[in-house]
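First comes one chain, alone, set out as structure tokens in the form predicted on its own.
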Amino acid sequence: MDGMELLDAIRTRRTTNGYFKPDPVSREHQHLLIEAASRAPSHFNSQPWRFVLIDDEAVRFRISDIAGRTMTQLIDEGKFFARYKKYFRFTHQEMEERRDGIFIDQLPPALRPFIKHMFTDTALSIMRSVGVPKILGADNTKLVAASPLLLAALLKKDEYIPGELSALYCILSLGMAIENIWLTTCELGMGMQFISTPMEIPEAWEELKMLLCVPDDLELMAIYRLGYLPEQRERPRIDWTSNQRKTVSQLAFRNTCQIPENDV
């Protein structure tokens, strides 16, 4: 990959909300993944990280259905919006504005009317009412049960020490890793979406753990779903687009935090 392509491919680079194509991910493609993410610096080249490639139907349908019930139960109890709210845009000018978080442009007819007060108790009635956290668990079942391969990201324990320099060093170095992969999937005409829900509820993120047979030294820090990505691509119900970015002279500083970068 020369310079370009890998601009192109960083520029390029999506989250995937909708379904993957249902084909496996070819046992060559898993392990480019893998590589590329040794590729990614650590400390001390101490390669902190491990990964489970999990492409076993009855595995994957088993984490779905924790990835749907841990969905449910944060609408439903109104957490998901009140912990995430300030993320939250609903509309093109102040998505403009903003240039961060995420533009809630795909409802339900049922809920347009609702929009500005999302975040209110009688919002939440109202979708508790007409079934949104049923239906947005669900719809996150299907979509994880349907993803032809699911990747775990776990920490050696030795290493990730939280308290210690170390783990934030492991951190850094996985996201790094996860990077790598990511960008990889674009080279290979694949998607990627971290599965965030059970890691919102500590009980799912342990049945998650078991699971996956986790040993003692080894910490699980996040899970992706994976696959390639079809010519068509359908939008889940309920959806949001995030393209937008911040500039250059809002990311950045000269010298010291007190001036500003241009933007040219």
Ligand SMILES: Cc1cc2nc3c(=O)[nH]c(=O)nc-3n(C[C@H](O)[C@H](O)[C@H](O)COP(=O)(O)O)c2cc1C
Second form
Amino acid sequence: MDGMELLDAIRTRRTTNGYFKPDPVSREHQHLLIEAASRAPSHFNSQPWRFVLIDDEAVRFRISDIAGRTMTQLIDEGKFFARYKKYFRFTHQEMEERRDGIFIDQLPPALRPFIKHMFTDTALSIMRSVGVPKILGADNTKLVAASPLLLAALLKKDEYIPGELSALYCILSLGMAIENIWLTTCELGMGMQFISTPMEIPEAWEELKMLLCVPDDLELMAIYRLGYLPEQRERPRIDWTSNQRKTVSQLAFRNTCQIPENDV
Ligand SMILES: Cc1cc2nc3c(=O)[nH]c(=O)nc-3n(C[C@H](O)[C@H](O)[C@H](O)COP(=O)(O)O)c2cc1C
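Next up, the form predicted together with the named molecule, please; the one we just looked at was the form predicted on its own.
Next comes the full complex, this chain leading.
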């Protein structure tokens, strides 16, 4: 993928839901990712971000355990679906119309009949009785444990002061830094996925902070898994796609918010 054009990278960047190659990510590539992050804009060039490159197997395994446990807990308690059901789409047609959200296009045959009722209490108890929360948690643990590189993103607390404008600037800057990393993975034949279940459960997030020895002057903001993409991509048992995007007219206005922009 040498020399991939920027627009190609922007258009083809995707979340990797499946496994990476087991090969370690070279130190050179790890440093390129951090350099790419550092090139993002930040308020007054403050560079408020910090990163932890995690390739140690023992640490990765402990993080994978937290990721799996939190996935199981969130699904089992019904919190995950309650919080995020508005983003789930179950048909191509729904996806075409809204052009946002995630499309659950891969599901074990046994669960397919329940798809339309996925968010009801009955569905939740059926899912529990067939062990879906445990299966999903175990799958997630395996996926994270098998990822050769985990990356934690942090912000300096003297910049990131919730309630102040600088906090907004920090979050914008970190978002841009992470997108730089993500686009760079496209160039390096790598993939990336957000691991957000631990941050959904405050105690688990604290556990992760302890594990990473996050000091008092830094705030842990997010964690990702990365690795090289295999030639043959296998999909997880329950999986989704989300490459649909809204059109220009759905996203942009002209001059004021009263005038929608046309698609052509
Ligand atoms: C704040 C945030 C949290 C996310 N959490 C997760 C996550 O926990 N797991 C995951 O697979 N993707 C996660 N994503 C990725 C989005 O689902 C994904 O970017 C979106 O569906 C578009 O798909 P794409 O990245 O393949 O273009 C997250 C993205 C953001 C910005």
